[in-house]
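What follows is one chain in structure tokens, specifically the form predicted on its own.
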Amino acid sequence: MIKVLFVASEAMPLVKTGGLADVAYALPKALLSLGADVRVIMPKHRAIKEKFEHLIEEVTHATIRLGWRETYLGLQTFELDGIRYYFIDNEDYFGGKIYRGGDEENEQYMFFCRGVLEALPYLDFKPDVLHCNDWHTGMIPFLLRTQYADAYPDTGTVFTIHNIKFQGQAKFDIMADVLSVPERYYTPSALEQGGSANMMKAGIVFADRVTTVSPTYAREIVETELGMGMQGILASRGADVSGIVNGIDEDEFDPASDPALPAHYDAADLKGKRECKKALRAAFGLKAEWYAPIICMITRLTSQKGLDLVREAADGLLGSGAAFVLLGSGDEEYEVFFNKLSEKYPGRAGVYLGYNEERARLIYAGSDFLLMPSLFEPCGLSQMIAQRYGTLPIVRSTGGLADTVDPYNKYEKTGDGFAFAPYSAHDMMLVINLTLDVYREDKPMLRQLRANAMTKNHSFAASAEEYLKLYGALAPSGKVKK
């Protein structure tokens, strides 16, 4: 049986701020039911205390060395669906905000990489492969492969991109300081990048495998301007990167069960998605007309989401005869924007800044598309979710958007979403009228696409089986010396 520690800074239903914590949660049950021994390992942040501190067992506690000072470190434990979480504890650390921003969020999550490594010897068993996802865990294969190398010289790892553009970007005098990092190691064949020290890049070049969450994005990222300045060194790293596409839990996202909607609904019978329409509205304070079709946003509001696009085109969009529905929250000048939106399509823009899951699966279930015009999208879950719940995404083909939605083909009468190439707002305003025509004028063409959207297989099962074919050859069994 495969052994795999997951390494990550936030995991659902514990704590989560981005798609990062579903992935972290989704993934490892979809490992554990193939068999894997799969175990998950991050910090232990406030909100996790708050909510599940009566049920976390302490494995140890001690102190270690950082740098030239000596500090605490708690680990925890507690079991949840299945999976067995260890939590990495230091109040200092991880006592307030999950992402503290620059320096400091640097130091903490190079406290967090020293950590995993000196608790690896209470845990109670030996992973084979440690899987380290983003930015916030890329020290550990460096450290791996240069301080603990004696200590796991047959430890695999594995390092997963979820967004390039994050990249922990720190001065190497506090990388030296805090994780004793030699000053040999700030090369541009190692640690140095664009005259900082750089934790991603650390993760790209001592992991035994890269992966990202999608092929096209791996494309990407090697062969374009998408690679934030790190295409050199992805594409010399040849046949070890790779991208494996995010799946969702199709149990937790289900329109026939889910507790947050006030009726359940499947393919086989949408009656249910009107009466989640008809709520949302209500919610939202609509009043367009009943027929009216809603497209919404469930998003951050940052320009990697296309929102400039939309803030172009808001007056088409709104005068089409679509209502439009938003929930997110972010850069300040969209939030400005979106409020102001509202304000001038009253009952036919509704918009909740924020994020409350209850209402986003209210906005999947109710709505009837989901636009996600995004500049660059590693993967992207909510589109995902979406055609889960029966609501077509109409999406920019990029990244993870043009691995999971297959546009509709008026000719072929095939597909399960809407989809454009260019980044412009024209480009996007002709694909959204191309799905306002679909929707008023070929109701058996619109059903047809909502029950091949419910009924593609999204789940992680897939990715899963990948996954283990992966970590079978980081495995001391079938391992490849480097």
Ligand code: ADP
Given for the second form:
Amino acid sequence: MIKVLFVASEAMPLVKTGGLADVAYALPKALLSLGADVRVIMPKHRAIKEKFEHLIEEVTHATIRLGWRETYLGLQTFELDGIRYYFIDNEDYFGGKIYRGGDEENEQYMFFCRGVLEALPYLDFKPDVLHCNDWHTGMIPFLLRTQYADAYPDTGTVFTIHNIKFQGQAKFDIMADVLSVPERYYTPSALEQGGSANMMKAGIVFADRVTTVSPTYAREIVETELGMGMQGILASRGADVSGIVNGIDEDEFDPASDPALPAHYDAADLKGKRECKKALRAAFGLKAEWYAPIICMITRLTSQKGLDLVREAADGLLGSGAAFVLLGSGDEEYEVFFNKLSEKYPGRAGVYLGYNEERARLIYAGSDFLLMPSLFEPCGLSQMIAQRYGTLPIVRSTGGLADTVDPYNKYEKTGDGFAFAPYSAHDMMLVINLTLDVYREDKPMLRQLRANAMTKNHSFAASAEEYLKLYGALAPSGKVKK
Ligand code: ADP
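Given the form predicted on its own above, I would also like to look at the protein as it appears in the form predicted together with adenosine-5'-diphosphate.
What follows is the whole complex; the chain from before opens it.
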């Protein structure tokens, strides 16, 4: 049985700021059900301490060297929902914000990477593979192949890119100081990128295999400027780079049993969805005609999510007869804009600024369409959750959106959503109008598209099989030596 240590900065149900946390829960769970021995290691964030302290046991603690100083390292553990978690504990680094930003965040996660490698001998299992995620874990493959090469010659590494925009750029002096990195690694073929040390690059260069969260995004980051400067180094890894699409936990997101919903439904009987729509209208004070379609967005408010297109097309969208609901938080410019929009279109545009899991679920269930016109999208989970709830996604064909939404084809009568390609408000409105035509004039087609979306397989099982193949190629005997 292959043994995998999954390394992440956040994981559901312990702490979540974005899709990485969903994946760090659903993927280990799917791998466990395929028989792999997968455990998760992450920082012991304050929120974890507050909620779970009574369940957590100490494994060991020690004083470790961190550059010229010595610092405390605690290793703790507990099991939840069948998953074994290990925690790297140090109040100075993880007693506050999960991501502190800037140099402080760089140092937080340099410590985390050191901590994971120092903790390995104390775990009650010896992983064949360390599966690292995003730049916060990027120094692990580097340290493993350099400073720990003699200690762990047979341990494989997989590095998964969830969003290449965030790279962990640090001053080399700080990295050299905190992690004792010799200057000879500060070159463009190793750690240097555009004048800084780059922890995302460390993962890309030194891991045995590099994956990202959808095949289309894998192509885009190698071949286009979406690689955010990493195209060349990714291309140099050739076939070691691949895309494996994320899934969702289909038990967790199930309109037939979701406790957050006022009524339940499934693909065979959508009556409950109408009840959810009523509840959604009440929750957001929507006064549009009862038959008006509801287009929703549930999103971080950041330019990546295509909000500039929505801003540009907002009057056209609200003038189309549809109602609009948005749940999100993030950049102030968008928060201000959407607040004003709800004032301008009372009863037609409902806006809730903030993060709220229960509301998210009511919106997924009660809406007719989910708008996701992303500028780029490594995978995206919202469109898959929406499909599961019979809410057809309207997406821009990029990254994982292109891989998970089969666009409506009016000649072949196929699809499970709607899509447009050019990043333009005009093209977005064309497809929104097409969507609304189907909604108003072709109910049988609408029913068919909804059924296609709801019965689509979004489980992590198929992707987990692909990860297993990847792990198997690395460990224990087939590991690629660099
Ligand atoms: P990203 O990771 O880029 O934010 P994803 O689509 O991969 O985007 O994942 C976003 C996840 O966070 C989804 O589960 C979505 O439902 C959830 N989400 C986003 N914004 C909110 C919010 N304001 N309130 C509740 N859930 C949210």
